[in-house]
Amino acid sequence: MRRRNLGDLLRHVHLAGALSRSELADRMGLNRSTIMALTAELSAAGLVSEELPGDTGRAGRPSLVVRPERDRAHVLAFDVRVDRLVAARVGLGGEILDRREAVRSRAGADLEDVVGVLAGFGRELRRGARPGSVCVGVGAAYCGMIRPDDGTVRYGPYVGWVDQAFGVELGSRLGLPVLVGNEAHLGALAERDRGVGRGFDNLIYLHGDVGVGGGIIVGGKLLGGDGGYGCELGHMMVNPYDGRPCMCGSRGCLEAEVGEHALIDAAGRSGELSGREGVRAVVEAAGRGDAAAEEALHRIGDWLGIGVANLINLFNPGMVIFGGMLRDVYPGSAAQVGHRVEANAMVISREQVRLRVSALGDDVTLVGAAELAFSRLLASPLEVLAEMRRRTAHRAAPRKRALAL
């Protein structure tokens, strides 16, 4: 009970920021003396601090404000995209304190290169941390199907990864355990906790990259499937008869009809443009009145709307969120998406659904990776903090002996 209450309190201030003791008591349903004891333990561990609030304008003794200690505990977050590698040091409370980025070529199975770059970034980021700050976790988002137990990439489309031991290899290089998640799953959780989906227990997140991934939150929980490979929304069939070929071997999948290649081909720019920059170039051209680009966005919006209508009928979400390249595409195709939802989604299921773009922008999957990294600490704060301090001390000892010699 004590461990759970410590974790719940830390989670509240991690996600919401500074909260008074009285606000925490109301949120957690605990009395103030219990809140005081819990904050005292977390404060002694260096995870939170307490201070008097500013002028509240109220009579009586003010309730102390509890804040997360961003510079005393941090995580490493990694985002492996099809054409970019991103790494960040994220403080408790969710603020990105430092980051690194590198271009990734679409050159096939590149596990050694990816792990080498990320491990180097991780070491740089840790060296830049404030003295005494503890790395309390490592999380990574990957653009593929992930085995949750060990972070193995079972299938990474477009770059040829099949059964690659990504989590184990990266953890070995860093000397720390690494948690790995599918980028769209983590994006869904990030939008629920820190983005436009706050307050929604039932939402769908669609993430566009070269293809399309998805994350579904049902009753406040991620729908993972039997092996953790659920929510492959990009491989929902929308155009089975004359659809474009898909990397999965089928035809007419959602990602084949609305992904990067579909948009660029429809705009007549195949071979000329690629990547997020290519997608944005088409969107910008449409904004300037380019007829081919406008028609491409409308075509993409029609197929996207069919997919969204299917999802609304299946899951009755309160919100559908468009992220990744779909965040750029949706504003110019919203009319077509809306028309399809009106025509093909059941009235009762669609009447309250909101269609929104990601509030976290290009960092949505990086934020999701950071929250994955914080998950162990938030479940068992004092025990995980002690464990990570031991790991840090163990790794520092050989370096100190070497310097002495």
The other form holds:
Number of protein chains: 2
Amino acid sequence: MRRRNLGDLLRHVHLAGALSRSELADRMGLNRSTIMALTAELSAAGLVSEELPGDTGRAGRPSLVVRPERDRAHVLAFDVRVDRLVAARVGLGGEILDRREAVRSRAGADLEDVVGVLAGFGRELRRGARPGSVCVGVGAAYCGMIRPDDGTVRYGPYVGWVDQAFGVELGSRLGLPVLVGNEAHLGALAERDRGVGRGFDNLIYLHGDVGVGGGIIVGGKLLGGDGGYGCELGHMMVNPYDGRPCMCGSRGCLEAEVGEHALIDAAGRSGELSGREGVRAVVEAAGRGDAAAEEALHRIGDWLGIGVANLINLFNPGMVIFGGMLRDVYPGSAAQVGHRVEANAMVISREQVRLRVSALGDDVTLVGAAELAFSRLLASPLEVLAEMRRRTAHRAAPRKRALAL
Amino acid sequence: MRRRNLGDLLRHVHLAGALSRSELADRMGLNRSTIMALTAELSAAGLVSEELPGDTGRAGRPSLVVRPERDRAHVLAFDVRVDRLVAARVGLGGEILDRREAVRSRAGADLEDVVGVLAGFGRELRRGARPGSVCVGVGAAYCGMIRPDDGTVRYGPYVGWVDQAFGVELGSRLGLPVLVGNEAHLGALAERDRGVGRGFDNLIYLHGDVGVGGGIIVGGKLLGGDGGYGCELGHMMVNPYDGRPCMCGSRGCLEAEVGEHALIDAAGRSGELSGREGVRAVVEAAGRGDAAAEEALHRIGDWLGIGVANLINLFNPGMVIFGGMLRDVYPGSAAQVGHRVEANAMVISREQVRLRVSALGDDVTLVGAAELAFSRLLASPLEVLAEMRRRTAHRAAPRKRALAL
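Follow the form predicted alone with the form predicted together with a further copy of the same chain, if you could.
Below is the whole assembly, all chains and molecules, this chain first.
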């Protein structure tokens, strides 16, 4: 109980940035003396600090403000995207303190290469941390289907991986346990915790890249299903007649009809720029009034709208969020999406739902990876801090480091 | 905590029928003296009884067997289907002790008529209960979208109701609070608790009637969404080109392509038997080798398979269950469903899923309504028993009864 309260308090300040003791008491439904005792423990551990607020403009003794100690506890967050590798050191409280990025070809890359680059980034990022700052977790987002238990990539078609022990390999290179999640799952959690979905217990996040991934939050929790492989909304069949071929081997999947290739082909630009640049070129051309580009966005919006209407019928969500390349695409296809939702979603479910673009932009999956990395600390702060101190102390000893590398 | 333990113990014997004290201790993770104390309280309240088991064939003192007292606590369960009204008295433990049924025309029926028939059934069923048996709850299944808070039918197209205060009206006629749920939601819970889905935390139940409803269990809980209107898998668009018109105003919805009318039309029998009889006639004809009937089942199976594959991708469920008229239809269309699942569902999710027909048959929604009715008792047994004793004692006094009616 005490452990849970410590974790809850730390989560509140981690997500809010700074909260007074009385705000914490309100949010947690605890009395102020309990809040004071919990804060004292977290403060002694170096995870939060307390300070007097600025002038509150009110009479009486002001309530002390509790802040997360971003320079004393951090995580490493990694993001394996189709076209790049990203790594960051993120402080408690969620600020990205430092980052590294490598563009890579879209062709297949082997596990060792990817892990090698990421582990190198990880070492650099940790060396840059303030003395005494503890690495309290490592999280990674990956553009494929992930086994939650051990971070194995079961299926990552766009990178070309099947059953690759990504989490274990990266963990052994770093000498630290690594949690891995599907990028769209983590994107959904990031938007719920720090983005446009704050306060929504039922939301759907669509993440566009070459394909389209999904993260679906049901009753406050990420929908996993039996094995953690749920939310594959990109492989919802929307076009059973003349559907475009999909990487999964089928045809007419949502991602085949609304992904990068579909948009660029529909705009008649398949010989030109590809990937994210290609998508942006179409969106910009549509903004300048290019008819083919506008028409392509409308076509994508029509298929996207069928998918979104189906999802609204199934999930009765408070919000649907468009992220990744769909963040660029949605404004130009919103009318068609809206039309399909109007036509195909039950009125009772569609009357409340909001359609929005991601607030976190290109960092959404990286932020999700950081939150995954913080999750163990936020479940049992003092235990995990102690464990991670031990692990990183080991790593500081030269002999051990040599062995681990 | 004690209240929760009492409820959990009662739920275990309610669902299992009879369990020894030592089985209860194992399942609940409590020691035997706690089990004994909990059982004593429930036994004193008349909700369970204890007896020596038959010859166990083992040495040593046998563990007493705890049984639900089906004749001392019962619920009323109602089921408003498109073509009939059903009511039952169901004893603690789940046995249907008595029932009433009225066939009705499919045309619009007004709230007062339906509530009048059901309330009459309810009075008869309660009069038939053993003296001293307490009615501990009332539940109703309805073939439409239901607001959980007050049992209002928001949208029931096949009965023709929009925003009808069904739960409140039936409750005031019975003088007892009534919980109302969507028939397919309740069917999902019934199959999970008492049917083929026992032990599955992630399952999808498709309920075929004129339309197709759905109940989806995610992480052990019914998927509701923001307002409780989720699971509308029947309105997933599967045929965007030449889709059949749907009652919802759209075209190409799953229920339009696989419901009763679609099957009967596809078999070229639209002038003949309609409704459930019409479906059975097609299935029987296919069984006798009628080519048009076989072809109709295959056609239905193809669309159904697209829907099921989409659901497997989204939910990574352990089981998909076909109920209502789909229970009759599925065996003749299983090959096509399987083919679509093979082609369109991600291998990782489909490799574990089982496709099954409902084990509870035509009573699945009635059983679900009964379990909904028991839900309050199972949450706090002694409090709800006392409350319902007071309410029903009131009703036994002639003056009060006159007022309530």
